[in-house]
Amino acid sequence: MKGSVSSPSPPDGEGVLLALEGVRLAFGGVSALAGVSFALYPGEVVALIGPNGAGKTSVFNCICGFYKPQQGTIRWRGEAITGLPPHRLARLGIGRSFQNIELFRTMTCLDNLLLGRHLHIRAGLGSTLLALPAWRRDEVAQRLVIEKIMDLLDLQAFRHQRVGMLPYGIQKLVEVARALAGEPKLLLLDEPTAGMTAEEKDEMMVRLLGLRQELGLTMLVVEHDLRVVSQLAERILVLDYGRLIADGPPTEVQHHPEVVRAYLGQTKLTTEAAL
């Protein structure tokens, strides 16, 4: 896996959902991504790991349109989407949760999730201001979707509580739920278990795998806990100084020499290690 690392072959009969081809990103003279290439296939759960500063969040920001790479191409179902604004990428089906919770803390859980439906609202300003039947039908349709998401993630007990008053683990779950409100086909999760206890992490893993099964999601997950990674993801991408140094199943990647060297010079990585 030295030099250029290629993604494994796709599952039979399934095409590429998302592909990065030689993506390069630099800030001034500092290189954040140095020719990163990989592919994601429908239904996969893939982990993106690497030491601090390896470029993981930069990959997410390029995929979501927050950053525009200087070189390379990002493709969605074969079509180039490099440099498209975030709202257009969201409409295509790319959703995201953030490393630091980005919820409206003074609003309720229900209202935060309803905000995630803005891409799907059909009623115009006039019918909304006048509370016309078209607006009422649209409002009912959006609330039905949110109710299903809250049922799926067991958030009904918190629906009318202000997000800022909820336990940290529940806030992380609300963040995931709001991303789901946009009905993504690809869900990018930036450290979804950060700051959680071991029990909370296990519960989050069960919920994420349930979402994958229930909604047919493809997930790309940035995570530092290798125990979580090895149980959640079927494939791991490893970044180091903006380079992709490994791409494969957990059992293969955790013993790969370049991956071992990237983490404190350890002789091997174990599932108890925190990356």
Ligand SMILES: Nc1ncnc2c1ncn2[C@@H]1O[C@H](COP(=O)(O)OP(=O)(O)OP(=O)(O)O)[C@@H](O)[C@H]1O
The other form holds:
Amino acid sequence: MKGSVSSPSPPDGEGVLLALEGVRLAFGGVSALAGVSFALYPGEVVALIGPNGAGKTSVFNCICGFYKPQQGTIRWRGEAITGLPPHRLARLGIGRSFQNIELFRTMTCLDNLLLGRHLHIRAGLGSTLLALPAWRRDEVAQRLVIEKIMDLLDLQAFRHQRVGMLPYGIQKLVEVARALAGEPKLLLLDEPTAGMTAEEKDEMMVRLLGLRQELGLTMLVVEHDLRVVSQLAERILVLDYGRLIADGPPTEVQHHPEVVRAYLGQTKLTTEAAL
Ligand SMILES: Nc1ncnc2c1ncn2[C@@H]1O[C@H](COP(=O)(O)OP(=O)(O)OP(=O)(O)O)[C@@H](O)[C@H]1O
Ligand SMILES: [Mg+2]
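Okay, that's the form predicted on its own, but what's the structure of the form predicted together with the ligand?
Zooming out: every chain and molecule, the one shown earlier first.
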């Protein structure tokens, strides 16, 4: 039933990592989130799906402090974090990738990741850009983190290449790597496979599953392709017109009547593959 969906109970002994409680966000007369509540538990990979304009990116923007909800509470390990600025949330352990690639196209892959890490650790783009060379010399430890991420995502071959010159699929991977640069505990990925071929999507999926295994990350992933979702996530949250209409395992959610209704007439969701 609309507005009454809540996340299942956590596995024994584990607390909630992130919780949204009645989050409302409106832009003028447009309601983007109409009282959204759900919880994420440590180590879960959860998909966030919904038709275009359903509010998926708005959920991310509220969690990351880019937007401040007009009502409701967001909690991190039980503590209210609603309205904290993005750099404070990043320092707590929340990292994100963007729906549209937000990298510095004329900078190398390596410098984008170093900058990503520096931005997470300290606030302020101007001071970061000015301090980058010195910071890079001084902080060997920071560099080791970046090297590990590049190893994990097989990006070493591209380290000195300008991001704008890289193939689209690699740029999407660099975007994920940049989000990882702050060593998040919770990784929010906004359509990491958008615009990719089926083969590229499979590769990204394998990489994301590898990250989860290697780093023990909790992930919330916006994804339209149900084939990808069913292989990646153990739980699916479905948004429609700013409301959470379903929350459960892929097999249940696919047949949920409200989900089927929400997607009628939508072409972006790939439904050929049965979950
Ligand atoms: N900065 C903004 N200013 C005005 N309206 C906005 C803004 N951001 C989002 N909205 C509106 O809020 C609603 C939810 O948008 P949102 O981008 O969160 O949807 P989405 O589920 O991510 O969609 P998509 O699948 O197209 O990425 C939409 O009606 C959108 O037009
Ligand atoms: Mg979006």
